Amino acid sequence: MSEDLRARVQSVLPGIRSDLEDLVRIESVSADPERAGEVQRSAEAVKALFDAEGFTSSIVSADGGAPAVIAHKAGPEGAPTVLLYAHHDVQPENDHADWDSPPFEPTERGDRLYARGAADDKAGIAAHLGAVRVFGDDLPVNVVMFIEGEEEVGSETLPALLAEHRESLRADVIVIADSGNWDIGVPALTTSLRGLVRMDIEVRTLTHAVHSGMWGGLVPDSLMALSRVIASLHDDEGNVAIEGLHSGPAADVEYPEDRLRAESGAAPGIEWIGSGSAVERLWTKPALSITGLDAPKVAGASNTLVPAARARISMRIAPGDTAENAVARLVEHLEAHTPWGATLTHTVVDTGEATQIDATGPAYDAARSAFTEAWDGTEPIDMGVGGSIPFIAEFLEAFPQASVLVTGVEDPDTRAHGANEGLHLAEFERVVLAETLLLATLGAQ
């Protein structure tokens, strides 16, 4: 049976590649209000693809959110129901000059297809499409497609969508195609993801700017005070120094030093921060970065004490922690480490919960078997992800009885969200085959 499925995957791949390229040409940047029409056009194109496969589909939205596509196609009576998730919106492409080819014109170079969304996550849609196209009208399971339209802007209306369409989306197994694999040739199941807290802070020391020569040495300036606050957030080793945050062990996976340096873009001679194994620091310990500063530019700066300075804190929280706890502990720390009587105010920008998945049971056994076969005997590893996909926690909460499998088409050099995002074509073929084998196995169970 598996050899027959391999042959059928080979036969549908050219058409799937063409469909993917058509989707990529639609500039469905959900963060850009001026391209809301393109996001709508993308949803319509996705709907048309599944309509052509015999699905009954509709475009839905909730609370003024971006359009999503829900589609259904029945398998044999009594078969399990599998929900296949991906998203059709993409990140902004930013400066076109940073791309080696036009960001919305799919271009093959070497073993990759380059374009914004070629991997994240229109290839997830294409993988689902390929798996169901292999079976035609003989699906081994009931299939529900849920293709979201606002994942790249935080899935703000996803809880409302899940609540409104709960019965329509209910499934025994949920396959979320928005993660990646450990390496080229090494598949993975994502079993943990860190959560996120973003917070803007302002430190104020003056009611108005004053001359630095007249008052320097007596009056603290806001940049000095903010620098002290920021410096307090890590200890001398580079570990997050906020008391009360959760940390945990990670899988026994070796992340080779040469891969770490190549994939991270670390400058020559840079030393790693923190303690513990590399994967613990990346997957199961909190991390904190300063991703923005509001302060006068060096060019044109005057001899003036700046009255207030602002920074954006981006904190990843470990699986097992909660966003509520992380916000409370961060605020406590900031207030305790604000020097010289300065006034500190904070605003929570957004939060997302961390995720820990119990990847045991028949569905996970079926997935591991399918992955091993698709990758010619290489077994998948259980992988953590340092980034955050908060909507996964929403699925786990909405459908607690379902087995949630998190996988995807990305690899360490996909460059999702960056310039020259690219899909590794041979890995994409394995992903389509693995999903095809998974649906067949779940149907047989």
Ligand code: BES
Contents of the next structure:
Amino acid sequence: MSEDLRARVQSVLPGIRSDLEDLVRIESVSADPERAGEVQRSAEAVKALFDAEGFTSSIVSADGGAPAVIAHKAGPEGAPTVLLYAHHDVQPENDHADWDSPPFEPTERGDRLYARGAADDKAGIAAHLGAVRVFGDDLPVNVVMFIEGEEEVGSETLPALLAEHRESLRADVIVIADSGNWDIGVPALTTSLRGLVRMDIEVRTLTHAVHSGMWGGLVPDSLMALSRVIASLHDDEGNVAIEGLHSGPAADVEYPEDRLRAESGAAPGIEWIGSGSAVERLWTKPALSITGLDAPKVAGASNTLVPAARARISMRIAPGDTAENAVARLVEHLEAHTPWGATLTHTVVDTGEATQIDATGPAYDAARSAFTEAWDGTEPIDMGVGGSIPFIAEFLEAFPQASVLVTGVEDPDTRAHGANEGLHLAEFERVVLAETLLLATLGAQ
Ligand code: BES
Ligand code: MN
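Since we've got the form predicted on its own here, give me the form predicted in complex with the named molecule too.
Below is the entire complex, every chain and molecule, led by the chain shown above.
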């Protein structure tokens, strides 16, 4: 059976590749209100692809959220139902000058196909499409396709969508193709993800700007005060210094130093921050970054005490912690570390829960054997990721009986969200084969 499936995967790949390229040309940036029409167009393109495979599909949205595609195709009577998830929205492409080829023009160079969304996550859609195309009208399982349109902006209306379409989304196994593998040639199942808290803070020290020579030395400026608040968030070693956050146990995976250096983008000479093993720091401990600042530009800065300044805090929380706890501990910390009587106000931008998956049971057995076969005998490792897919917790809540498998096309050098995002084409082929084998195995169970 599996040799036959291998050959069929080979034969559908060129078509899948060109469908992926067509999807990538659509600028479905969910964070950009001006491109809402593109997100709609991308939902329509996704729907057309599944309609062509004989699926019954519709475009749905809830509470004014982005359009998602739900599509169904039946397998044999009595077979399990498998929900295949991916998202058709993408992150902003940012500065085109940082890209070596136009961000929405899929371009092959070396081993990869480069474009925004070529991996995250239009290749997830393409992988699902490939697996169902291989089987044609003989699907081994019932398939529900669920392709979301607002993952990159926090899946705000996903709970409403799940509630509204609960029956039509019900499944025994949920395959979420939005993560990745451990290395080129080494597959993985993602079994833990961090949660997320984003918060904007403003620090104010003056009611209005004043001359820095007249008042400097007596009145603190807001940027100095904000800098102190920010500096208090880590200890000297670089661990997050907020009391009361959860840290989990170390996963037993060694991330070699040379790979960390090559894959992390760290500039030469940069020292790692924090303590514990590398994967502990990346997967099971909190992390905190400043991802934006509102302050006067250096060009044109005048000799003025700046009255107020803002920063965005992006904090990752460990599996086992909750967003509610993390927000409360962060606010306590900020209030205790605001110097000189400055006023600190905060606004929670969004939060998402972490996930720890019980990676046992028949669906995991099926996935491990499918992955091992697709990677020619290399067994998948259980890995964590430092990123977040907050809705996994929501899926698990909505369907507590279902097994959730988190897979995907990414590899350590995918550069998702960055310039020159690229899909590794040989790995992509293995991902499609693995999913094909998985569906066949689940159907046979
Ligand atoms: N595909 C990523 C999640 C991911 C990140 C998986 C790293 C594997 C490794 C997903 O599209 C994503 O970027 N999620 C956001 C969530 C946020 C917008 C709520 C993230 O992690 O920042
Ligand atoms: Mn993604």
